[in-house]
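The chain below stands alone and is given as structure tokens, in the form predicted on its own.
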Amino acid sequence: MNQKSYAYGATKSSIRELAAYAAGRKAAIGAENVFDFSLGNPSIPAPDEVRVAIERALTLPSTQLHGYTPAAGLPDVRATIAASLCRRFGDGAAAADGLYLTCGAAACLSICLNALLNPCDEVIVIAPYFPEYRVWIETAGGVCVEVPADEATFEPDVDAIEAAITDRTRAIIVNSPNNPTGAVYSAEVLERLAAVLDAHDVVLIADEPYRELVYGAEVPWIPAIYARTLVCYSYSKSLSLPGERIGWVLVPPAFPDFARMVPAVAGAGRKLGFVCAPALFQRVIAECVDVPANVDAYAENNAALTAILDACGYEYVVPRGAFYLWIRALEPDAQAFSERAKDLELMLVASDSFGVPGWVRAGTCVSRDTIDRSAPAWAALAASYR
């Protein structure tokens, strides 16, 4: 077998351990006992027009409905994002043919990824970072370069990212709205981070699949600032659809070298296996791409889970999008800080797997009637500290 599989799937991701641990002790004990924080699994229903657009699908012949679709997605599906991009971000902002789509986010990056990289080539990630990062840069042949965020903003240290390019530095991973932290990076340091960027013929993979839950804030489209930018998106969030696998990689229009770019992600596709992504929901999507997102509901959650740790005097980031709340431990072991959380039934994420110390990671995208049942156990948490 191939130890390096062997290894990934012996280890498995830390925050797929802990969902799994707390799917044992709802089944032992209850799922009302578990406040299970460990997923970013929506808990909002995916929009009415999602069932509609499903229900007019099914009206089609089955082999229609059923059948292959070309490798890069159905040509009228990828030309609705494209209008849609447009319409949204400007003229220009995409085109049809420079959209291939995928079985959801992680096949976005790995994608990306392969139709970047040659053995060796180094990945920047900004630290906390999603932690499956690390897996698809490795198993595209890269090694990945964690730089630290800044400590008073969680946005790039665009210093410290230029201090760690080398000639191997082939791209950056950039995740805003981020996970774990809830940090939207601004136009100001997305302009200093592409000057350095461009400098060094640096592409930049921008992770987007919280784009549409901000409270508040403005994302910037990175393309606009940075030519050389490929943007990852999927609809699990946005349309509460993370089971279905469906999303995109768009090499925009501006992309240096686009009519080499658009065909090295299509043979990336190609040689992992990921073509011709979910049929059925290719065509939801297009009846769905303006569909906004349920933000309020987050709002909500954010706002109810922010009052227990206020409450209990927990220190957090405030976030500014998507729907985690990123939470200082209360010792500087996080995962010891997690394990204790364990034994009062609170599900949190160390932030050890994020590649940084001290922190915990609360989805924030779960029932809110998990939050309000949560208050004794985060209080009993924080008195086992006192």
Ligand code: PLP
Second form
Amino acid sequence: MNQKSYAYGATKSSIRELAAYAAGRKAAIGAENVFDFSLGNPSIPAPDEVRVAIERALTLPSTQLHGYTPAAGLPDVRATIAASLCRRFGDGAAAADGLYLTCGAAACLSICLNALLNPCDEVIVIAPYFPEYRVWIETAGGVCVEVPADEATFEPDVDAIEAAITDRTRAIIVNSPNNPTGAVYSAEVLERLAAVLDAHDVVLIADEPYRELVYGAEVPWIPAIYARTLVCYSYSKSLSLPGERIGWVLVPPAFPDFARMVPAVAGAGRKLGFVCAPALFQRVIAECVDVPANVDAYAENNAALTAILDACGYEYVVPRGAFYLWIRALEPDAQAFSERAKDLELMLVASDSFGVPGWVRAGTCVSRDTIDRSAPAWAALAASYR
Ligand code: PLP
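I've shown you the form predicted on its own. Could you give me the structure of the form predicted in complex with the named molecule?
All chains and molecules follow, beginning with the one already shown.
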């Protein structure tokens, strides 16, 4: 067997491991007694438009509904998505032939990395970062280079990124709104970053599954700032459809070498077996492209959990997007802090797997009841350090 694959399968991600532990505790002591903040699984229902679109799709003849689609997705679905992007981000923001539909942001990222990298090429990630980036970069033959975010803002530290660029740097992954910090990168920082990347021909991979999940913040359209950008989008979070595995890669029309990048993306999809994205959900998202994401419940959850944290004296980053709270651990060893929280049935992901020490992540995509019931556990955790 392939030793790397074995290692990835045998070790599991620390997020999944904690979620599995939480599931065991729920079975043992009752779900209401476990405060599971481990996963980024949306807690609000998919909008009604999704159900209506599914029902409409089910009226199609079975062979049409369930048949293979073209590898990149149905032409009319790609045209509908492109038209929506042009309405939102300006004429020329997208064209159907630059869109490749695939299985969520995970497949999008793997496709982009495989489309770009040759052996030992370097990819910069901004720490803290989504842990699977390292897996996807390494399996695409690349080297993951961690560059810490700006300590005060959690936005990219452009000087540090410039210092990390070598003649092997091919790409940088930019995730805004950010998992785990909730930071939304400003146009000003992205413009400074673009100037640095442009000088070295580095491709920016914009990982945007949280684009619509913002609390009043503006999320700049990065291809308008930096042409050498590939956009990865997913409906997992915005439409609460993570199990349906649907999203897309966009090679924007202004991407330099568009004519060769598009086949490289299709070729990476072919190489990885990410062809003909789930047909039913291609049709569903085409009907839901302009359905707004509902962030009210997440905003209320953020307010409820931060009130608890404030009362106990925790330090955290105020999120401008996504559905996580990034909380300073009460000791330097985040793993030890997470273990102590576990003893109080509080499931918090230690920051080490996100590439930084000293913090934990709490997903706020949980029921309001979970947050309210967790208050004594947060208080007991803080008290145990006094
Ligand atoms: N990128 C980030 C930053 C994420 O948080 C996630 C999922 O949590 C993904 C990518 C993968 O998303 P998907 O479910 O669309 O594959």
